[in-house]
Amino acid sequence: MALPQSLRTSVTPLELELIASEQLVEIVPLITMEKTAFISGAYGPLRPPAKCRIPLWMATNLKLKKKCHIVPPEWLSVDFLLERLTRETSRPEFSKLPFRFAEIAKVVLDVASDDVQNADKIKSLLKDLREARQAKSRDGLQKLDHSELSLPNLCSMEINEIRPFFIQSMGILTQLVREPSAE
């Protein structure tokens, strides 16, 4: 979502993305590698062709090397999306998804979209299912109460983007609604 920029007061999309770049997931090495030791933690062994986890960013660095193939999360695929976007849809609360699955998603589907089956279907199911999730955001938005706000299941790109408008729209609140002090 485009922002002006000062409504930008939030971490961006890339940087959200490096966050969730520290879930690990699920690989096929094409090599062989010994355990390594990072500042986040020891990986390996990585002996082909048993599965291993490993962080994203280190998935995505060997993919681009051409030395692994990523597994991708069960969460992607077009069945699963398919069942979460009837949900969303239907439903007045939010599905449950991965916290971080916006981020998950692209970075696999940027970098492996070959090891995904029908990466282009579930390009698309992702953007229906932002775009329903969206709009569930802006009615909720609509419906504030100054005394608390509960949006359970939202995701953490979707948590980024409301809440400029939030912070903002809550303050606006809080003084509409504080009563006058005695004097």
Contents of the next structure:
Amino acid sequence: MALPQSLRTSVTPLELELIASEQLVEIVPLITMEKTAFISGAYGPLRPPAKCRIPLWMATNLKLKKKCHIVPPEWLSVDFLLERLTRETSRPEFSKLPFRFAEIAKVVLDVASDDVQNADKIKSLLKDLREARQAKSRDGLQKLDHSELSLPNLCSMEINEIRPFFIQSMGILTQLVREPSAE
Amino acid sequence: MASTSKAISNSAHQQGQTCIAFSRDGKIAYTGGLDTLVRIWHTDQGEDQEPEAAYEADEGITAVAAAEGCWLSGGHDSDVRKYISGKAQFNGLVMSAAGASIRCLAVDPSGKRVAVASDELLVKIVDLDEITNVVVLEGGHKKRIRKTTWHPSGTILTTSSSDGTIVAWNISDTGAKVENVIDGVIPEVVDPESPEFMHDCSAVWHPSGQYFFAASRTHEIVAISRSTWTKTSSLSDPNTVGVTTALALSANGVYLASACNQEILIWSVQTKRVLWKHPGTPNAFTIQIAFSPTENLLAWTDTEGVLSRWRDAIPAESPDPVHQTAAGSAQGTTTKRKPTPPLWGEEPEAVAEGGDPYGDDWIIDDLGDGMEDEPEGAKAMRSGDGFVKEMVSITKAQPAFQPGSTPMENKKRYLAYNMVGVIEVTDQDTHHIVNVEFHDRSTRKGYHFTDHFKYDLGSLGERGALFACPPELDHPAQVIYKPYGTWSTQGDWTYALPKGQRVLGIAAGGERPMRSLRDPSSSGGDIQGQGNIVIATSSGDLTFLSGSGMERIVLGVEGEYVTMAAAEEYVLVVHRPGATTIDGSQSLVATLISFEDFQVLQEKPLPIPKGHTLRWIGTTDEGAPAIYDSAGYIHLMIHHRRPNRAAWARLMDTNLLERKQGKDESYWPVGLSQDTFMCLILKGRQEYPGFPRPLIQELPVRLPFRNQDPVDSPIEERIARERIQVNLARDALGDELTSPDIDKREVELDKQLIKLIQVACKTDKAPRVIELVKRLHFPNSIAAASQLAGFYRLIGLQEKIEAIKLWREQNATPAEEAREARQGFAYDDAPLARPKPFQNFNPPPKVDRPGLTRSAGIVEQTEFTASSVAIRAGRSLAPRASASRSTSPEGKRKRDDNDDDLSCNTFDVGVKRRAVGESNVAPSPKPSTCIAIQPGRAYISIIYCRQPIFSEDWARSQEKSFRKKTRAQQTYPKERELF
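Let me have the form predicted in complex with the partner chain next, following on from the form predicted alone.
Now the complete complex, all chains and molecules, led by this one.
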């Protein structure tokens, strides 16, 4: 256990990214490939120019070899994110986004920014979205309860972010609440 | 074609904005410029004249106009000045615009009032006789007004604003009100200092008053109807690309002059084609054009401050630009002019009522393409005889096109865009850059090359890319084929056409490579050949060449070639055998010609609705021909492998697509596979895809079924669609019974059917269950259906299903029947054997007269019985076979003796089968159409129609007696063989 205590309790973002790589994305292949069996399942066949749904890790791999174009998911567009951002800033609750949107967006933008229209604008929108949501989750700290925490529409990366601190605080709260009854 | 006469030019003003107006009598031209001067030119004097000038203005002149007895000028100094006609004599201020620049002056048709547009966001109409009499038009614009024009009646004023709107004002004695705002036609130019601001964006009214022309933001010239205020048609020329900077109509409205790319173009309003061109001043763009109101004279001014006058702009042999009727030319020459044609715009109402889907475009242009490339004599003759036709709205014949190509736009175009790849062309003025890219980069490698021939046709086949260029100067039309493969250019070959012939269309077909073309293995590389080439030429033929450039055959086209697409083993050619019909049908016919031996496999008229045109043809991934028309339908040719039995199945109606609802978009097909329609989605009124290359979208194929049941309908649709595909796949099988792929699909189909059976069982619809059960493919599925019926406690139904299962097990499977049917096609369509002279002692062939036979029980047409029955119905191509059917045993023996062994074998099978069938149905008055049915099958059919309620025991007993009978009869042909 070389890692400091604070990090040991939570999953690292890289690990989350790995988990998100199992999600399916659409690609436009540039090569022909028969249906191929992998550990996680059989994918393909790839028949250009027909689109195909394959896991993100495979899409990344093909993209890096210039063997496909990744079709960005429909939520990874300026219009959609702008709409979500306005909703995020105008309403108290978290707006609905894909559970692993942060990881997928990062991978797609890192690997295939040339396939995404307005990649720069999308990057800045994602950043804004993240900040708006972070502010909300900080606000949520006030409502922290010792027994339960409901997090509707919170995404994996955000949960992961607040998890160590929230769990610890909830533990302390539990202690504080329990003690009067014990006396 | 450039006109013979040359324009004379005078340097009139300093660089920058200039303007021009003719006096009412056409003798004087007034020009104004940024040098604050208005010069007065006498049109009858030449280049050497010294024009008078009016010096009163303090700042640049932006507008001049001529009224009755006076002329007006306005400029940046915000004053409108009045001068005495023909002289530089100042006659007083008309109005002042309080510090805002005057942008346009328009004198109404009577010459009494002037509309003044300035930067004030309002238009003032000033009475020239009484200048205090002013009508102010305000509230219609939010940005400064650039141009204003009058309707010929003087009751409508159109103002073009810098925010891209055109406002039509209704002017009456009492006041003015906005009649309509037309947005989105003219470009939006906000900055008054930008060069675009000087472009002429005015609405130029036709003298008939029915419509006006304006230069649109899409670089076309559009005609906008007065009655509906919508675009009715547009003028665009494939050879001229660029923004139109000025527009003018001749006095009688026959010609339209426009300035584009430093050229002056004269269009025929009637045919919407460019007739003549004249070069403008180099490095300057023309910003105002004017036709003389009384002479054959065109004048324009440009940003270099040069005034150009083009006398005799309209050659003497063409209709006069001034007068409505036949008259001698204004110059007093004795050339007899042709009568002015009736104007296209004279009956726009009639056109609009026709509900015609492509605007006015389909009215025939009787001057045709010939206008540009025919000798003068022929042209005069044609324009003379064409006018009668014009009165009748004949459908414009769709010109030849190459599927997947687009016109040149912004110096770029697609020559081909299909499922193999894309050919993109970039115009570099002196040459083209051709870029060939493939969707599948593992099989073929993309490349690009410099093209000095300017190829205008391209086709991307499975085995190579084909290009064709038009003839130019001394080099003839030629075709170049670039096969894909290991060697870069060694395989290329060219095929030149004789002088005077052009290439209308090209197609490259070939077998789809299973593996990479670079793969040297026996299955992958070039061992399969380099495909097949078809070239359609202007001399009315289709030339077939092999992939290595060997000429194979020249076929004549029965009519006018329209388009073609090549598949693996055939080419689909679309032609027009006769003329279009008067009610809007294109009357096109598709022909499938095989590459192997040039057989016509199918010949079918295209199912295109009236008033619509063919947009695309191609083949599906499975090799079936498909078409797409402007009505938005996709049709697939089913049974295309069965000779002369093809039909067009409507595979999809894109208007019903969910995504299309409430949106203005259209689809540009790229390809079709089993369940997806690959296309590019065009937004709005866009007709062709642009650059950069849009992504191919996949739309689900849905048969346009009308039942709206939420549970059953989608499944039924899916089954029907899958059925089409399975049948297509099965037709390709040949002697194979089935393929693993088909089996898999049929299992899927059965699963869907079982779902339907379950629903039907639930709702207790026994007939439907029976029907669905009969459509099942595998005994296991029938057993499942029987279980289902048991589950729902439908015991009677379960018994019937069990009975069906039993027969199915005892008889030929549907797959076997289908194979037999396939073999039957070959048999039916076998070439007629020539009888040997004096050796044919057979009685004359039996003639079927279905009308004379007695009525018989109807054979139920299920999927499985129908296939074999229908095939033989009405087919008597092999008279010998049918003869043997009806002859006595002696006759048969004779035939056997005389026949050669080769045909004997094949026929015997048929004879045996037929004999069995015949005797089987002998007691009952059955029509001869079902005699070829297998014993058991016919049996089922009979029971079905005669005996709806039966028990298993009864069926067994029937079967037993039937078998006995059959056995007895089967001996008969065997005996015959012994003889």
